[in-house]
Structures are given as structure tokens and as C-alpha cells.
Amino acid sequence: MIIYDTIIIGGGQAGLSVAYFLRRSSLEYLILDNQDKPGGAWLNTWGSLQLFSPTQYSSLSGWQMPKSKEDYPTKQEFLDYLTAYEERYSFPIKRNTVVLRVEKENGLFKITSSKSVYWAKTVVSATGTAQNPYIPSYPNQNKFNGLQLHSVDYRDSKDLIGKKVLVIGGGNSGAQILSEVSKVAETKWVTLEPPQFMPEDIDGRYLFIKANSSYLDNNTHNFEEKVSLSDIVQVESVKEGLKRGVYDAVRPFHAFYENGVIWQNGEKEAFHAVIWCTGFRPYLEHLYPLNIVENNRVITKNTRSIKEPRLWLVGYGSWTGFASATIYGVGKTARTTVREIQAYFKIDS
């Protein structure tokens, strides 16, 4: 029986970031990934997706992403980068391996997967959020006869040509998908609040700066006064949508009916399809046997579980480090995680 020092669950950007720092130690580690090729959750995004920052701010630790053709890298360019990143560092990865549950047995972690059972002294969970899309609940939602899909299942607009489509969600995914769909369909956009767009000269690079700064400096203060980090980045598709005037958002409706939605004033409006761009929640089902998941979170100090101190969680959002669910933010938390793992094994960095 092989007992690994560390097993990383998830081969996306968070898992690779942890592996990058682990490879520089003497620890024996393994990545278990549920995909059949490199890319993690990025494999399951829509084709025209663009990253929110230039390449120099869209890179993992150790190796900068090659410059993209446009200002903002495409999905395919980033997938190519992740593939090359894996090859560059020769990470040990088991593909097509779905982790079903993590348990404790005889002082070790017993990790049961779709392929085999693995054993480890420590575990890093880096499964992210893409496997747990969030769709809010509305009255009579199940009675709607049209198509409902979450952004995680959206690929392109081919099946929506000539349709009437309701896009729900005021973030970057909602804005990018709305721009694409509105070229071939009649669209309406629902957001909780009036959408805010970053100035053209401001993008995710400022998130990188904040993620790598312990304290706000004067430039960051100026940035905070100008924009919120939740504002929509003006990638090329969004700029094009703004020029066409497609971003006239309305507030949420009251309920569904068979053919569409009922607005707050009681008026009914028919739609062929609804696209939910409403985000994700952490995917933690594999950790349920450890009895540490509370309200879909694990109580941590930095990335380390309080109740199970030989378990770390990387890349799930602000509760595992500022911007840790982003390409540019995860490196900082991954480095800290590996330092703590090394300290557990009493290995110098």
C-alpha cells in the first residue's frame, strides 16, 4: 500500500498551484483529477469566454502565460497554457479519477475514488466551485416549459437563434453571455442591482495587485474609490455589447409561469429560454464523511481546517484567502498552504 505525504484533490488552477510549491520539497504527493485532460473547470466553460486580465496577470506561479493575441486571453489560450504548465513541471496526476469520499482510518486519510482507494498523511482539497452551480429559487420555477440552463452548461448561442432569452445575473459571465446571445436572439437582462462596468483602462490586474498586497497603498485607495472588484470588466465582447446598447438591465421578476415570468407589477412575459449566470457554491461533498462541513463551508485558519488540521482547502473563495478562487490570487494562498504542510512534516522551505 502506497501512503502519500500529500494528496491534492482537483487538478485545476488551485491544485496545480499547490503542486508547484510541493514539487520543490521532498514530500511525495499526487494529484487526483476528475477530468480526462488538463484544464480543470475551464474545460466546461463557454467557447467565447475571455479572461478578465492581460496574460501577465493571468499566470500561475513560476511561469508566465505567453502573450495572447488580444488584450484578454481566450479560453483556449488559457487551456493551452495550463496544458503546457503541467508538462513543464511534470506533475504526478491521476486522470478521470472522481473522489467520492475522504475518511479517516488508522490515523491516515482514506480517499475513495472512482478508480481506486488512496492513502495520505495530509490532504489538500482543491475541487473549486464549478461542480456546484447555484440557481436561486423562484415560485413555480418547475412549471416553466422553456429551456433553463446555468452558465456552466452554456456552450454557444447556436440553439438560441431567433428565440427570446432571459439572462439572469449581473457579473462578468452574465455580461459576456448576454453580448453573445443578443446577436442572434431577443434578450432581456435581470440583475439584482443596476450593473456597474469598470472603466476601459481598469481590469482584473488590480485584483492581482490587491491579492498580493498586505496593506492598501495610495494607488489601491484610488482604485477602490473608482471601482468595485465585482464590477464588470470591459473585455472585447462587453465593449461590443455596450456599443450595441444591450445592457439595459431590469430588476428581478416575481415568479415563473408556464411560458415565461411574471414581473413584480403582475405583467406576464413569455420567454423560450432562461440562462442562469448566478454563480457557484463550494463543492465539498467528498468531505462530508469527516463531519467538518457546516453551511457549505469548512471552518479554517487561512486554508487549514480547524477541526481537521491535516486538511487544507485551496481556491474556494474569500474564506480561503482573498481572491483565492482566481488565477492571480490562488498562488499566494497555495504558497502559504505548502509552508504549513512542510511545517507539519518539519521540512524546511
Ligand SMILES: Cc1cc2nc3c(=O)[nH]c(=O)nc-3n(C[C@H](O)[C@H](O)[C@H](O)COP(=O)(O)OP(=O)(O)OC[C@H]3O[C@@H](n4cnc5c(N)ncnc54)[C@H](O)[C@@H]3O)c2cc1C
The other form holds:
Amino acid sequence: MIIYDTIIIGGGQAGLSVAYFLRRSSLEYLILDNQDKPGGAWLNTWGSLQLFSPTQYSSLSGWQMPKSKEDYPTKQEFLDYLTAYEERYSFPIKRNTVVLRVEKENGLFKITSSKSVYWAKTVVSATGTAQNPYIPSYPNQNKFNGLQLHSVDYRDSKDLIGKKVLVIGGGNSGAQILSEVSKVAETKWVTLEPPQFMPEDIDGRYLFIKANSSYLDNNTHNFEEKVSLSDIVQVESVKEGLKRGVYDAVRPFHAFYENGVIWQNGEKEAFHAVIWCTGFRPYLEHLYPLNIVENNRVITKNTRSIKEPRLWLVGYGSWTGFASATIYGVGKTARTTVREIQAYFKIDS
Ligand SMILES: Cc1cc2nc3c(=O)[nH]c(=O)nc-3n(C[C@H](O)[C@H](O)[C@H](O)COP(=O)(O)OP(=O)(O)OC[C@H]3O[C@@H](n4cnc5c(N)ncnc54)[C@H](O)[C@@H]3O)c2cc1C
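Alright, leaving the form predicted on its own aside, put up the form predicted in complex with the named molecule.
Starting with the chain above, the whole complex follows.
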């Protein structure tokens, strides 16, 4: 029986970032990933997706992403980079391996997967959020006869030609998908607040400079507040949508009815389809047997579980490190995570 020092669950950018720092240690580690090829959640996103982070802020630790053809990389360019990153560092990865359960047995972690059982002294969970899409609940939602699709299942607009479509959610996903769908369908956009677009002259770079400053300043914002981290970045499709005037947004409706939605003033409006661009929650089902998951969270100090101190969680969002759910931000939390793992094994970093 092999007992690994560390098993990383999830081979997306967060898992690879941890692996990058682990490979420089003497620890024996392995990555388990349920996909059949590199790319993590990026494999299952819509075709025309453009990253909102410019090339130099779409790079993982140790190796800069090659310059993209446009200001913002395409999904395919980022997938190519992740594939090359994995090859460059020859990370040990077992693919097509779904981790079903993590349990404790005889002081070790017993990791039961769809392939076999693995044993480890420490575990890093880096399973992301894509397998747990979030859809807010509205009255009579299940009575709506039209199509309901989360952005994670949206691929392209071809099935929506000539339809009337409601896009819900005021982030980058909502704005990019709305731009594409509005070329072939009649659309309406629902956002909680009036959407904020980042000015064209302040590009996505600013977000990441700001994210980095916030991190370095320990979250004290001692610089000019020009934009918010949640502002929509003007990638090509968004610029083009703005020119066409597709971004008039309205506030949420009251409820669904069979053919559409009922607005706050009681008026009904029919739609063929609703696209939920309403984000994700951490995917932590494999950790349930450890009894440490509450409300989709694990109590952590930085990335380390308080109740299970040989378990670390990387890449899930601000609760696992500032900007840790971004390509640029995850490197910092991966590095500190590996330092803590090395300290546990009493190895110098
Ligand atoms: C539409 C969209 C656009 C985004 N654009 C940007 C951007 O431009 N710039 C930026 O910095 N960030 C962006 N993000 C945010 C973030 O960078 C991505 O969400 C990123 O994929 C998160 O990486 P991750 O490694 O944490 O998770 P994932 O990429 O989801 O990787 C987790 C891996 O673990 C696997 N896995 C899950 N459960 C199990 C299990 N039980 N057993 C085995 N394997 C498992 C998954 O299949 C996956 O391969 C975007 C996010 C979305 C949704």
C-alpha cells in the first residue's frame, strides 16, 4: 500500500498551483482529477468565452502564459496554456478518477475514488465550484414551462434563434452571454443592481493590480477607488454589445408563471428561455464524511481546516484566500499552503 504525503483532489488551476510548489519539495504527492484531460472547469464553458483577465494576469506560478492574439485570452488559448503547464512540470495526475469520499482511518486519510482507494497523510481539496452551480429560488419556478439553463450548461446561441430569452445575473458571464444571445434572440436582462461596466480605458489589468494591492495591504484600501472588483470587464463581445445597446437591465421579477415571469408591478411577460448567470458555490461533497462542511464551507485559518488540520482547501473564493478563485490570485494561497504542509512534515521551504 502506497501512503502519499499529500493527495491533491482536483486538477484545475488551483490543484496545479499547489502541485507547482510541492514538486520543489521532497514530498511524495499525487493529483486525482475526474476529467479526461487538462483544463478543469474551463473545459465545460461556452465556446466564445473570453477571459476577463489579460494575459499577464492569466498566468500560473513559474511560467507566464504566452501572449494572446487579443487583449484578453480566449478560452482555447487558456486551455492550451493549462495543458502545456501540466506537461512542462510533469505533474503526477490520475485522470478519470472521481473522488467519492475522504475519511479518516488509523490516523491517515482514506480517499475512496471511482478507480481505487488511496491513502495520504495530508490532503489538499481543490475541487472548485463548477460542479455546484447556484440558482436563486423564485416562487413557482418549477411551474415555468420554458427552458431553464445555468451558464455552466450554456454552449452557444444556436438553439435560441428567434426566441425570447431572459438572462439573469449582472457579472461577466451574464454580460458576455447576453451579448451573444442578443444577436439571434429578443433578450431582457435582470440584475440585482444597475450593472457597472469598467471604463474602456481601465482594462481588466486594473482589477488584478487592485486585487494584488489589497492582498499586500492586508485588505486596507489606501489607493483611489476607481472601480469595483465586480465591475464588468469590456472584452470584445461586451464592447460590441454596448455599441448595440443591449445592456438595459431591469431589477428582479416577483415570480414565475407557466409561460414566463411576473414583474413586481404584477405584469406578466412570456419568455421561451431563462439563462441563469448567477454563479457557483464550493463543491465539497467528497468531504462530507469528515463532518466539517457547514453551509458549503469549512472553517479555515487561511486555507487550513481548523477541525482537520491535515486538510487544506485551495481556490474556492475569498474565504480560502484573497482572490484565490482567480488565476492570478491562486498562486499566493498555493504557496502558503505548501509552506504549511512542509512545516507539518518539518521540511524547510
Ligand atoms: C465563466 C467564468 C469565467 C471566468 N473567467 C476568469 C478570468 O478571466 N480570469 C480569472 O482569473 N478567473 C476567471 N474565472 C474564475 C476562476 O479562475 C475559474 O473558475 C477556475 O476554473 C477555478 O479553478 P479551480 O482549479 O479552483 O477549479 P476548477 O477549474 O473547477 O478545477 C477543479 C477540478 O477538480 C475536478 N473535481 C471536482 N470534484 C472532483 C472530485 N470529487 N474528484 C475528482 N476531481 C474533482 C474538476 O472536474 C476540475 O477538473 C472565471 C470563472 C467562470 C465560471
